[in-house]
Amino acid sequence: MASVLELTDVSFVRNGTRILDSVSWTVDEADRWVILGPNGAGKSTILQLAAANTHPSAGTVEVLGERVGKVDVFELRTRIGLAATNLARRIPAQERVGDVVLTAAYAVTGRWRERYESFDLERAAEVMEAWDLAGLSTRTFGTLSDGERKRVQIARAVMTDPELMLLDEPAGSLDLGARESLLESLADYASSELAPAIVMVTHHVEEIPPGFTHAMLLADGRITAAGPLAEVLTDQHLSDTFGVPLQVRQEAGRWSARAKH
């Protein structure tokens, strides 16, 4: 099975602080990974490296067969789907939802004078239908709820039919109903044979959609455990990673964790 993402002995230093320390990790094309860990563990930094939005301080990052630092990242990024909060901040509040999704074809935020083919328009309509956004196409991004904004970000990432999908806390800040609805959609997407490899960052095991296959646990910039979900999401691994005694349960494809008493 071909790998779509490979980190080899990667370290990342920012302002003298070591965010990642000697991380080695491989994602294959059929994998659905979740990355968990406490705040400051380095989760989002790994996602930014995978998105070719930054370079490692040491080690190598290969994305879709290309080494970051030796490839045209602007071309590489068109092959990667990314849904992240920092991207949402760049979307103009007055941009219509249909255009937020459509402009992914040019990897821009904010429609200007681009010309779109009929294929682009059809693809955008298809994606919005799949992510329950068809009725919001003429709404402006700034008027949407958090749950609706999350769906728009993911639909935008799906728009270009990426070879690697990266999701940074897609269920973060959502209420219970919006979270469960989004996770159901993500589970459907992850179960499709046409979906690309997926890497999702979250803080909570409760936000792991059914159908995900692997987990990586991070603490202090190092991997504490990585591999198939059932082997990684254990009481011991999660307790060591988060620094508190935890009890983990799995039921009907969903996970939960609480403190041991």
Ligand SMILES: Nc1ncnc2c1ncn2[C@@H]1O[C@H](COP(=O)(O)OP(=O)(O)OP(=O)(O)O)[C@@H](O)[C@H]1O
Second form
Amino acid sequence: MASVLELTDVSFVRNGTRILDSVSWTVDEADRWVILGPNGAGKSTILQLAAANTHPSAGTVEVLGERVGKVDVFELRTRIGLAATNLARRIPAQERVGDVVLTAAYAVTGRWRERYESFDLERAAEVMEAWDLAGLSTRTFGTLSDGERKRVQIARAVMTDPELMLLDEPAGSLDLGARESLLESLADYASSELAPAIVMVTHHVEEIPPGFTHAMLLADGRITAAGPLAEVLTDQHLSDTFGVPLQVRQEAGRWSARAKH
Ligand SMILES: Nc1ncnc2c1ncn2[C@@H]1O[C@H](COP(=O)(O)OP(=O)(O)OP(=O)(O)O)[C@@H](O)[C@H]1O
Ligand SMILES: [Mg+2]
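Now that the form predicted on its own has been shown, please provide the structure of the form predicted in complex with this ligand.
Full assembly next; the chain just shown is listed first.
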């Protein structure tokens, strides 16, 4: 199995602070990873490294077989889908939802715009349908709720057919119904053989979509546990990572956790 992401002894230092410390981690193409850890643990920083948006201070990052720092990152980034809150802020409020999704393809296939136009339109319609956005295509991005915006960001990332999909807190700030329906869409997406390797950052084990295979726990910039979900999501590992006694349960493919008394 080919690895799509390989971090070797990665440290990341900013303003004298060691944000990541000796992180080594491999993601294979059939993997669906979740990264969990307290606020400030370094989760989003790992996604930024995986997206080739930044360089490690020490160690190496290989994404899709290319060593970050040695290749044209603009070319590499077109092969990576990233849905993160800081990107959503760059989408103009007056842009129509259909265009937000469609233009993701033009960033990749710009030169062939004329030739691929109908193909792209069909693909955009298909992606919007899969992510429950079909009814919103003529609305402007600025008028959407937080939950709808999350879906648009993911759909935009899916549209480019990435070889690696990175999701930073896709279910953050969603209400219960919106969260459950997003998890269903994510589970559907993750279960497809055509889907790329996926790495999703979240704060809650309840937000792990069924079908996800691996977990990394991170605290203070260090990996506290990483590997197959069932081996990593134990009371002990979660308690150590979050610094409070926790009890974790798995039922019908879903996880939950609460304080242990
Ligand atoms: N440029 C920077 N200079 C100094 N510190 C930084 C910089 N960028 C990030 N940090 C710090 O690095 C730590 C890790 O940040 P990161 O955003 O990766 O955490 P996170 O695990 O995603 O947290 P959250 O759960 O709150 O999103 C934080 O303490 C943050 O303040
Ligand atoms: Mg974060």
